[in-house]
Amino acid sequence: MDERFFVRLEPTADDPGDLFEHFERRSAGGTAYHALPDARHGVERGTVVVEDADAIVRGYPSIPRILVLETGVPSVFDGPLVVEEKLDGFNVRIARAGEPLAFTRSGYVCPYTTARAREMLDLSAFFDAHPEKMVCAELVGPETPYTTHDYAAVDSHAFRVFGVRDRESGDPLPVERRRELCAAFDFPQPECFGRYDPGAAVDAVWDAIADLDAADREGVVLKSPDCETLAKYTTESQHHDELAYAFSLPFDRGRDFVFSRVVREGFQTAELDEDDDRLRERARDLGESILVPMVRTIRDVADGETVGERHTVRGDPDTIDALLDHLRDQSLSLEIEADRREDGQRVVEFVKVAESTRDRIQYYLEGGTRDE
């Protein structure tokens, strides 16, 4: 990789080789690029260099999580903050690197998300006016290759733009400016619950969380008006949904994934200081999130059923073929359950087979033992 990119990336490494050895060479649709799968030397995970386009696409920063709102909000924010909905979707950065491409958090070009973004967002007009920017968005809805959360008014899938940043530096647009810019290009955005002083923000966040929890939605992102300071907070229903997902694939999801969700639930419950009846209700719900999906998976394996993540996608045949190849290139085992045409589009239902869970459960069912 050309050393001039080393200077533009502004890493903490002293030598280009120390940084560039961590980049992986990849290609998609005829575009060759280098991606950083993990944060290194002050450069964010998912940062991409497309040499032929002379483009750097900066990785999206990690957002810290607040566990106790009463103390966490004033600790993180020393001035006004904006509260926006956090959506349960697939996070991508869309940038023009020769042509508009959608990059995943780890720096892969997703052919499916790229094709859908080009069709559903007016990217040509946006990048003609703002070639140096990147659009940060969630792909949400029941028909995506990565998540399957249902949202009202989203029958298949949709984009929600939650940020616009400088493509190379990663510097964000202020919240108000971003919302104005996205509105001008008809880019859908997450709901904004308002702007608050820190003293009033805690109650405002609780109100938003209560409404989102009742609707089985994920949570909120708190942002300083300049978007330089970010924090997130999630709902009880999200904690339980994620635990149910993890325990439906108990040997494919790490212990850290499970423990972090239990910790979130514990701190939220303690802060709310609800009575014993409500505490027991939460405990029962938490237990059901853990035990019920695991038992169902064990029974499915015993019955010879395929276990894994089920998804439905739709688009033109070439895009679907490119997506399936992309997933298989990441060593995922796919089982196609349905492949049909609807309204001129190809619709494929498939399972990302959870091989570790399937094989381990089968081993135990056949009398295998477990060292603990």
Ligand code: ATP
The other form holds:
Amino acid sequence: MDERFFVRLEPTADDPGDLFEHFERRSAGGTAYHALPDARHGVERGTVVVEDADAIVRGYPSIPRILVLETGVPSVFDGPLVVEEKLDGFNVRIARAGEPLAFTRSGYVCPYTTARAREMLDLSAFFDAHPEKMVCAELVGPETPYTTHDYAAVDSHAFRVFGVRDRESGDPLPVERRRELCAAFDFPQPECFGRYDPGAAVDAVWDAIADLDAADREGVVLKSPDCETLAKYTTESQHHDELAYAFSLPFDRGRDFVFSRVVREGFQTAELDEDDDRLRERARDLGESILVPMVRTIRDVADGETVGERHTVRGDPDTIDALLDHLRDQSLSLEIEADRREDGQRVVEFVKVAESTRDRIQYYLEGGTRDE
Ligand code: ATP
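Alternate state requested, the form predicted in complex with this ligand (shown: the form predicted on its own):
Complete assembly follows, chain above in first position.
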């Protein structure tokens, strides 16, 4: 990679080789690019360099999580903050590097998300006016290749734009400016609960969390008005959903994933200081979200059924082919369960086969032992 990109990436490393060795060469639809799969030397995970377009597309920063609102909010924010809904989908950055491309969190061009973004968002108008910006969005809904959370207003999938940043520096637009800009281009956005002074913010977050929890929604992202400081906080139902997901694939999802979800739940329960009955109810729900999905998966393997993540995608036939190739290129083993046409679109239901879970469970069911 050209050394001029080293300076522009503003890394903490002194030697270009120390940073560049961590970049991977990738290509998509004729565009070659370099991507950084993990954060290195002060450069965010998912950062991409498209040399032909002379473009750097900075990774989206990791958002710290608050575990105790009462103390966490004032320790992270020293002034007013905006409370926005956190949606459960997957993160994409859309930037014009030659043409508009949608990059996943780890820096892959996703052919499906790129095609959907070009169709569902007026990107030409946006990038003509703001060529150096990137649109940071969540693709949500029951029909996406990566997540499946249901939202009442979303039948298949939809974008929600939660940020606009300079693509090279990663500097964000202030929240209010971004909300106005997105409204001007008809980009849908996550709900904003309001702007609060620090004294009122904790109660406002609890109110929002109670409503979101009742609706099985994920949580909130708190943002300083200039959008430089961010923090996230999530609902009980989200913790249980994620545990259920992890334990439905017990040998594919890491132990850290599981532990961090239980810790979130522990601190939330302690801070809410709920009575004994409510504590026991939470404990029962938590236990159910661990045991029930795992037992279902063991039974499925025993019955010879395919276990893994089920997804449905719809779009034009070529885009769906490109997506399936893209997923297989990442060494995912896919099983197609249905492939049909609806209203001129191709609809494919597939499973990302959880091979470790399948093989491990099979082994134990046949009498295999564990060293522990
Ligand atoms: P990390 O942020 O530590 O990398 P992660 O990738 O697992 O962790 P999450 O814990 O899901 O991410 O939380 C951060 C993500 O939440 C963002 O990357 C973004 O995709 C998503 N998100 C959803 N709604 C919003 C919003 N309103 N503002 C900012 N991010 C949002």
